[in-house]
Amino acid sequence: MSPFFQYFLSSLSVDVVIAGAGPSGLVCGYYLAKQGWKVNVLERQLRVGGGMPGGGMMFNRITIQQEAKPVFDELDINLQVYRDGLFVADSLETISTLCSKTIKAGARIFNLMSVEDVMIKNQQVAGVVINWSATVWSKLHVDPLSMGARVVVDATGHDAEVCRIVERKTGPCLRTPSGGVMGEKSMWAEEGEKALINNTIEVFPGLVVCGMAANAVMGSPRMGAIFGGMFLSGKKAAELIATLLKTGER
């Protein structure tokens, strides 16, 4: 236990905390850690990967578009040509390789750890409030701990949980048309993929949103079992965050 607690204690103040270890959160963590930033990825479930391991309807093959191929090539994930600029990958190889590469790049992944609140200081997100997932699921009254960060990433998927917490605590102050979480529209994979990259933004000072959470926050359609946009969104989020950190804006 001692090695874990030393590891954990040294992770309580970092550059970036990413809530959610699905594909977009892991890609974001990979690219940031690769640049030398101190990154924690928090996953409330026992396993990482979000919905990727199940593919579509538990068919564990996923489709990606041409634009995302360079990311897969960098990660050394095998692709098979499908048709018309589309490729197929094994979902389990994809997520296990991505997880391994993210850890080897230097990111720290904590599974079974939930984000139950955020810290906001001077009108800027300054970290998250964490607890063991088992404590949250059991609805036990156990005080949490805090984890400081210069930037927090909401990669929690459809529910956009971190953004909803910020909206609840600050009112309609998000950088969306309504000021709040707009809500995910019904499935339209092609349009959802197109919108996803534009929706990957700093939605509140110190809070960046990526992946499915980005479409949910901005009111865009959900996607199907096409996962390329998730990788591209995670990469864009990392580029945005690196700029914020380097310029001292966060």
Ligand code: 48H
Contents of the next structure:
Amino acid sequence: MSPFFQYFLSSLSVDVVIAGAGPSGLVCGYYLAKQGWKVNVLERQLRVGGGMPGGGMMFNRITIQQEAKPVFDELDINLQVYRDGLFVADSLETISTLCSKTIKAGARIFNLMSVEDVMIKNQQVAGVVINWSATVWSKLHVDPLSMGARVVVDATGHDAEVCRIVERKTGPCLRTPSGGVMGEKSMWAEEGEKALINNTIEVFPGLVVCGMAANAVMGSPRMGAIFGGMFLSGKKAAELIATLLKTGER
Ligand code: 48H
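Now show me the form predicted in complex with the ligand; what you just gave was the form predicted alone.
Let us now look at the entire complex, which starts with that chain.
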């Protein structure tokens, strides 16, 4: 047990905490850790991968487009040509490879740990409030712990949980047209994928949103089993965060 506790105690103050170990959160963690930033990825479930194992309607394959191929090539994940500009990957190979490379790059992944709130200091997100998922699910009244971070990433998928918490507790303060979470729109794969990169922003000081959460926050469409945008959004979030950290803005 003591190796785990040492690992946990030395993870309580880091550069970046990413909420959610789906494709966008893992890719973001991979690129940041590769550059030497201290990164924790917190995942509520027993396993990582978010929506990937289920692919589309439980077919364990994911579709990606040409633009995302360089990320798959870098990670050495096999792609099968489907048709012009579209490729198919085995979702289980994708999850296991991405998880392994993210950990080997130096990111720390904590599964079964939920982000239940954020810390806000001087109008800036300064970390997350965490608890064991089992505690949250069993509705036990157990006070949480906190984990400090210079930047927090909402990679929680469709529910955009971290952004919703900030909106609920701070008012309409997000960098969206309404100041709040706009809500995901119905499926339009091409538009959803296109919008996703532009929607990957620092949505509140110290809080970056990526993946499906970015489209939910900005009011853009969903895209079904096309996953390339999630990988590109995670990569863009990492680039954005590296700039914020390097310039000392966060
Ligand atoms: C800790 C949490 C918390 C919390 C949630 O859903 P994900 O796979 O998210 P993305 O954005 O990386 O990928 C989206 C993709 O899987 C998808 O759903 C697509 C493409 N849908 C299109 C469509 O049309 O339906 O992963 C999010 C992860 C999950 O593993 C959650 O368990 C986890 O975040 N999570 N972890 N604390 N509060 N909330």
